[in-house]
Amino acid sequence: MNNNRKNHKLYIGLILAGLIVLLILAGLIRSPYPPQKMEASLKLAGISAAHPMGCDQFGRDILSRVMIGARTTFLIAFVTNAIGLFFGILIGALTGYFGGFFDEILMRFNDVMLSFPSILLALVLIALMGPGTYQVMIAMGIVFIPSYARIVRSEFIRFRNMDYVLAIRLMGGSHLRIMFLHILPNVKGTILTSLIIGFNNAVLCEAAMSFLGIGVQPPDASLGLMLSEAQGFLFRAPSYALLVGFVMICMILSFSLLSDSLKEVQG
């Protein structure tokens, strides 16, 4: 029963991840129609076979505008959790494995960040940036560094006295060898769990700045911006911010279910 529990939310992730990157693949070949073709006709037009999401209040296919939205989407989230599983894999190895005053000087500097909401802490950094795609990649990507770093030197803190580690070491393998190819692949099932849970909250961090104005920037497009550009019209268009919603859901819904799958597993 509980192998069969597993194996449905294996799969119905699997799924839906699938679907979101055919849908993110289909859209860099060809999208329907020019992402940012404006039709006055077409001005809020409702799902039609030409058009099977509708058009936005410019006249703009929304099928299409979700292809190239959902990859933005998708890219902020990864570049977003590439820099914080970087620095956080170097500044949780360093610190886990050493530890000392180094550590306790990072760990209450990160403790500081932490004990702030992240969004807070990305609208501060945005509006010292200035909005924008790279600037919402990088504003992300350093709040998100103290909480790889802390799983990261928890992993560490664990493995660093172990036997093996002990018996590398006298037979004089240096530091690096032993922290990075001894002990963090023994830590990857911790940081890919952590990981898909990142790229979830990057995926609603995202959708949150954008959804203020000063995320992606028009005339991009993002599932965050397109949520808040729908949101004038909710009772004109009901299908706008629905569809938007629907697709956003699926993504964060099949990375979520992957995410408790790995947990299982390792459970």
Second form
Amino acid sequence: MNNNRKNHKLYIGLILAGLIVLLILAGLIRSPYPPQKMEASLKLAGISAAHPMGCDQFGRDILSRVMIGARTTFLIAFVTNAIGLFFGILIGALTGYFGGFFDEILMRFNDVMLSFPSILLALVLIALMGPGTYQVMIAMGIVFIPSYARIVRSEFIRFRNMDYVLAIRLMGGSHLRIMFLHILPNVKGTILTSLIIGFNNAVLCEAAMSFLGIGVQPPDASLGLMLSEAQGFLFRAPSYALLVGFVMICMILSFSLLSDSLKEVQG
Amino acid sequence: MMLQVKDLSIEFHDHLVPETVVYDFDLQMEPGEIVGIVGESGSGKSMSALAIAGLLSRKDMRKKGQILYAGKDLLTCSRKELRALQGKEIGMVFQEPMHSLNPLRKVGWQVEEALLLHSDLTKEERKEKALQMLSMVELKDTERIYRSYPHELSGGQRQRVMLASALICHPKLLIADEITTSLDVTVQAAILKLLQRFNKESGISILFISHDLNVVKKICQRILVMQKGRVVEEGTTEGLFENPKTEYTRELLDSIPKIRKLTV
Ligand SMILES: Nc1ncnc2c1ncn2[C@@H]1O[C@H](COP(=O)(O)OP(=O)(O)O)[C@@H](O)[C@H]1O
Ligand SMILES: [Mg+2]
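Could you switch over to the form predicted in complex with its partner chain, since the one displayed so far is the form predicted alone?
What follows is the whole complex; the chain from before opens it.
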């Protein structure tokens, strides 16, 4: 029975992720309408066969915009986590493995960064760089580094005195060899699960920043930006906000479910 | 004299109050000798062994005294010299067969690793040597073991694999820290025999560490008894058993179950 429930989570997660991927891929190949094309007569038009998700305040097809919006959001989440993970692994591995003074300094700095809400920190960075899609990626990437660094560091501390690490040191294996050929593969699982959580955080963080107007800038689309636009017409066209919100929920839910079932498989 | 440790003290400096865990440790070993260290757990055996292998961090720990290996002081020599010694001259095997192999790498890869680091053999030559080494430690079905992951092997098999990987570069000194402790008695006996065979055939010196005097007496010619970080007694195995000088050694002797008569 336990096994069954696990499978449900896995299947639902896979189906939702599949839908999102399908949406993004379809948008890459061809969206039903050009996502920027405005049609004055269709302002806030409701759901119809021609426009399955309706149209927004400028008469643009929402489905087409959701397709490229989901892609932008996905891309931002991906790049953000890639930046965070790359530097997080680098910093976490070095500090965790070697310890010492360097470790103390970097970790205190890390604590300082972690003690601010990540949105606030990203806001400061955006204030320095100006708003825009790439700026959001960089700002969020930087904000994500400390938490990855901390996770990787604690794992490296756990493994650095394992007998097999000592045995390889005794064989004359270099520190780099031990860190990246022996310890890192053992940390892979932990990194993978935190990556999924990080992915969800990035989606939400992007939404929040676009909502505040400092993220993706119109006329580009991202889920967060569309949600903030839809907010103005919550009563006149509730389906706009609901549908965009639904896509975002699917995205987050799929990753949460996948990460859950992954964790259960790992035990 | 191959190994001479003089007045070794080990102090931890990673807490506010420094903590000394080994005091004035002395040890001499001749080539081909098997020397044992016994003592209750926490008495500083592993710390001394790690220091001799040059594996204690130079940062967090202060070490006094000398560890002379073939005349070179491991505590003061350059890292490069230490590396060279570690790779070729000194091998070490640890207690936990679960933790002494990387769970994500195949056994063959791990046995070969020392060759990869210290020789310029080709891939095929390395494999051949690894298989040969696996059969030297009396593993059967070496091809299969070569391709297995550590979790697919039993504790005894893993310990043999560890021996194979520690011995593949023909070190002159093997440090065996509690290597039989987690094994059951029959496997224990087989591993001890294996160590003795290596000692006879290749003349390797062995520093054999155990909390169990009963095991140590089976293969060691000389024994050091440690208590609370100090060597409290040292002597030949017969001497120690016939005429223990300290109360502590007597207690250790008494803790051996007397099912059989002592046959030393
Ligand atoms: N990081 C550390 N800081 C302080 N004391 C330590 C540390 N690691 C080990 N010790 C102490 O060193 C002593 C010797 O340990 P060890 O050599 O492992 O004993 P044995 O191998 O004889 O069981 C123990 O009392 C242990 O508590
Ligand atoms: Mg020990």
